[in-house]
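Here's a solo chain for you in structure tokens, the form predicted alone.
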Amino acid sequence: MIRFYNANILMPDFSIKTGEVHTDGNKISYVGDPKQTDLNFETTVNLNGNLIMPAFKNAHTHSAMTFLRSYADDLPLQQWLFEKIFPMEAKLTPEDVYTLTKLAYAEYLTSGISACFDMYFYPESVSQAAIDTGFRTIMCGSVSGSDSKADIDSALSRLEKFYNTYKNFDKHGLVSYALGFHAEYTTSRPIMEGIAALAEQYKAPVSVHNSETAAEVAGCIERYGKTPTEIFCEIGIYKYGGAGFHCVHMTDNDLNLMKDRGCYVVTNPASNAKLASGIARLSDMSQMGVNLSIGTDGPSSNNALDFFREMYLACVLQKLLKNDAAAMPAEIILKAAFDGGAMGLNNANTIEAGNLADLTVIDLNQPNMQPQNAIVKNIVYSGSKQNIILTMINGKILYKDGEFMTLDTEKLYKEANGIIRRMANDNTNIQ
């Protein structure tokens, strides 16, 4: 049992409360006033009037694509996923997706996030990787392929035996699976047909790369006549709900469509500004009740694993897109931000008692936290990493004042070079 005492407490309204909060195993077991306690805690912890709240869940990245951190920055999405990124995930290990991911997680745990929706290869690795960070994941199938017969059996027959060995937690409860493909122009539509069958005989949700792109949406189009989220409810994908990762060029037809399933739109600004794939409709999306989630996307394309940056972006390009100071308040994006539904993670959104022990405490003793006069707004338009003085995941505090208590980021750091390097051939320009 952890005790959290002389702490200010965002509560599920968005006020701050004084007091404390009690953590038994990996739940959150009381939330109130202060009090005097015979019970035995294992750890206490002064906050000294610091903000305790939910932490953060990024309801959309590719962790191990730390590896490829300003590789290729500064091109256009096609060319750079195409020419670029494709080429180097080709010669990925498993053993390096393992050290890969872990870097991930240390930049995540200091950015106050406590899980991630991950998609990407070697979920073997990735879930050995989360297991041994005690960093919560849920991993999304990320199949793809051709209309030929090999590689539709081969993605369904991947996707299903992924899904089966993980779609329940693992007995740490940290590590799940999502039926998930990579996007429908890399899919064909046998394999898409397939994936809509596996959702309707696991009665699961599918999450996907949608409508990222005007070319992604004219291409999708000139295929079948209708755009992706179009296409994908007709075949069936999200006849069980799931998430859309990006959903940039979306028609008011598949808002109401993701809405009337309850899918999540899941933004990721920061990427799609720096990759120029323009800016999400999130204030319409809020204004139809279209559910949010925010993500990072991957460190290759973003390039920061930074949740203060996406809320930041989330707020202020709405305001700039629909030319009005008062579009997207603070308080939506900090809850869309704390909000894990996308990924089928409910009961770690808001402290209660009850809820899962996935903790963040904000520093308010800073400059950039001065005066109080909105602790909320300070958070999402002027608060930064540097704030995040603790990260706690499942009832264990995984990082503390600037510590990695199950992390070497000394040797994740020496090994990741090694990887790139090695990679490379020594042939490249990093420096």
Second form
Number of protein chains: 2
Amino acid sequence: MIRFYNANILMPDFSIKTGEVHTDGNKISYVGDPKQTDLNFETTVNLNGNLIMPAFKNAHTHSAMTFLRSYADDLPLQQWLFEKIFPMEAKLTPEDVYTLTKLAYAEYLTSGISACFDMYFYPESVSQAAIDTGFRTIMCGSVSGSDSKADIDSALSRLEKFYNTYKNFDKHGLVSYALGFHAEYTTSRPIMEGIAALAEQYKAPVSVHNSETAAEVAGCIERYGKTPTEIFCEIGIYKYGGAGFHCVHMTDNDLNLMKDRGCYVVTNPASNAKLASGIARLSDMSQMGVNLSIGTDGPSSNNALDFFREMYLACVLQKLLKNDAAAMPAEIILKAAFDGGAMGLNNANTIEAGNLADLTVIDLNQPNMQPQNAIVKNIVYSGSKQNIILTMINGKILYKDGEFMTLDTEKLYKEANGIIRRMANDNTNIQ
Amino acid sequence: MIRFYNANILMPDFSIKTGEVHTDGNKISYVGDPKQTDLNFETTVNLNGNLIMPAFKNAHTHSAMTFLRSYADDLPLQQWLFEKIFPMEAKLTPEDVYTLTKLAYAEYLTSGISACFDMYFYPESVSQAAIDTGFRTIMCGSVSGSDSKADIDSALSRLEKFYNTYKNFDKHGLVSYALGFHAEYTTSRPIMEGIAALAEQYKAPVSVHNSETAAEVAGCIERYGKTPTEIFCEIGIYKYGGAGFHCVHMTDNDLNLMKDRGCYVVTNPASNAKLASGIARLSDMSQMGVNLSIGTDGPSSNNALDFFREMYLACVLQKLLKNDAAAMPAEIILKAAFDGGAMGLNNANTIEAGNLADLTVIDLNQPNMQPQNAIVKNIVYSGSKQNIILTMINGKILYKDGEFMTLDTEKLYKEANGIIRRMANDNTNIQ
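The block above covers the form predicted alone; next, return the form predicted together with a further copy of the same chain.
Okay, now the whole complex, with that chain kicking things off.
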């Protein structure tokens, strides 16, 4: 049991309450006034008036792509992807993915992120990294392929195997798996139909890149006479919900389809800006009642895994898009940043007894948080990773005052640099 | 004399050199290979391989507006300005400005900023805050007014008095003053003509808000049949150079006029986004050879004083504007972020012997800086205030490992909150 006292607590209605938060095992056990207690706490933490709040949920990322951070910036999108990113990814080993995923976890912890919805390959490496770190990770299926029988069989059998291997959380409750695939433009109709059959069989949501670029939507319309969202819905991909990653180029009809199925739009504003993909219509989505979450996307495009950057962009790009400084109030974006629903994680969105103890602490005693005219606005419009002084996942403090409890970052930095050096010296694909 | 060793040094050509940086008084005295020396250093700092680079120059701000951080967000621009901001500013005392400016300095230091071009009132308060903190501040004239004789006389006499009082740096070389005024739309033609006469008399540059919003430009065209830049040039405002703050809505002709006069465009991307003013054409400006600097604008609009946010936005908004991921490479923006030329500060842009010792140190041993594929890209695309571990101004270390050497931040936070509480309880203007 852990006791946080002298806390300002961000309550579910975004009011601020002074008091205490206790955790027991992996859950929050008490939120309320300071109280005398004869409970035996293994740890007590004086928060000195700082703000305890839900941790951020990174609802779309490719964690292991840390190795390509700043590897190929300021290039045209297609050249970046096909000449720089894909050839390097082909050289990754399972051991690389383990190391590079842990490097991303270190960065998530510094940004107050407690969970990620991670689309990458080598799930056994990702799962091990998550368990060894104590980081909550919902892996998302990432299959793709042509309409050849070999591709169809491979994609569907791998997806179902991974799903059944990981879908029931590990004993720590940290790692799980959701049905998903890469995108319409990389996945044949027979594979998508097979995935829809898996969704039906398991009554499970499916998540996928959706309408990230204008070219992707145009290509889909050429192939099917429909948008990606329309073809997904026609095939049955979203029958049991799921998420669309990016969703930059969505029609009103697309958004209504998402809303009717309880699907999440996961926005990735930094990646969409840096790759010149466009600005998602978050204001419209919010007004239509579409579920919103936020993701960093992978560090090769973003390049940071920084939720303060994402939140700021998610707000201010709407103001530019709508030519209206009142568009997209900070509160809506902060709520989306806490929301794990896109990855099926619904019991860590608020600080309430019974919820998972996935928490972070904001240092209010920094110049950028002063004066305290409006703490929620301060977090979204003025906050920075500098303000994160503690991140707890599943009831365990994993990051505090710049120290990582479960990660040897010096070793990780060395290994990550070694991986990229090895690849640079290796001109053949080793996968 | 201070010795930084075990350093990675960001050289003027943006290569990285391993070695040492020494300072002597307020200047850099040595940059180069590690060397045995019998010099007596008062302080030696082991940088452990971290990156020493020029500090950022905040080329447009209203520092004391810290008190209105998060005071009135997500409102339409006019309502924000006239109902919320102006009435509160009218209640400021000189003592308030002293305190609130120091609060901004604390935030600048955490962001690696060594100097600001500060447009606000009560210059005696600002000057004292700068000297007491050791923060380099070029004050910029902020007069405005109608074409009444009283307004004209008041504006011109105040501006000339302040200019002559502060234009020759104080004995520490920290505080100076530049000619300037608020904006075309708040300043009558006779006042602008008087300022142009002062520019001629003193052979001095003049700096001013320029084309921040589309409405401002439309109004100017209605009044004069010319854009703000055109009318400034016609009157002689920019005859000896100067800066335009914001410059969001600039024609090609405007940019050519700026370029021909060696004027600086100071871009404020966060403020322009948050207030829905638009995206400045930085890519075009850069290609045309217009001088570029970066500013945070005041914390009431931004809301943070965070140069990592500004640099990221300055790059990625160009990619959105141009629909091209290759638009605006990081290097151009980092150079602009170091450039103090807009405020007449040209000897602190690079780490070179003889330049002012205005430096900052980036912690490379953080997950967001790893692996080190490209350090400059990492700084711009992945950096955060969390990476700033030291800021030196004028040869003095003012911020190190989260500690402020010349500021009592706890006292500042208390006073800043007291100021805003007093104002909230006071329904009359006290100025």
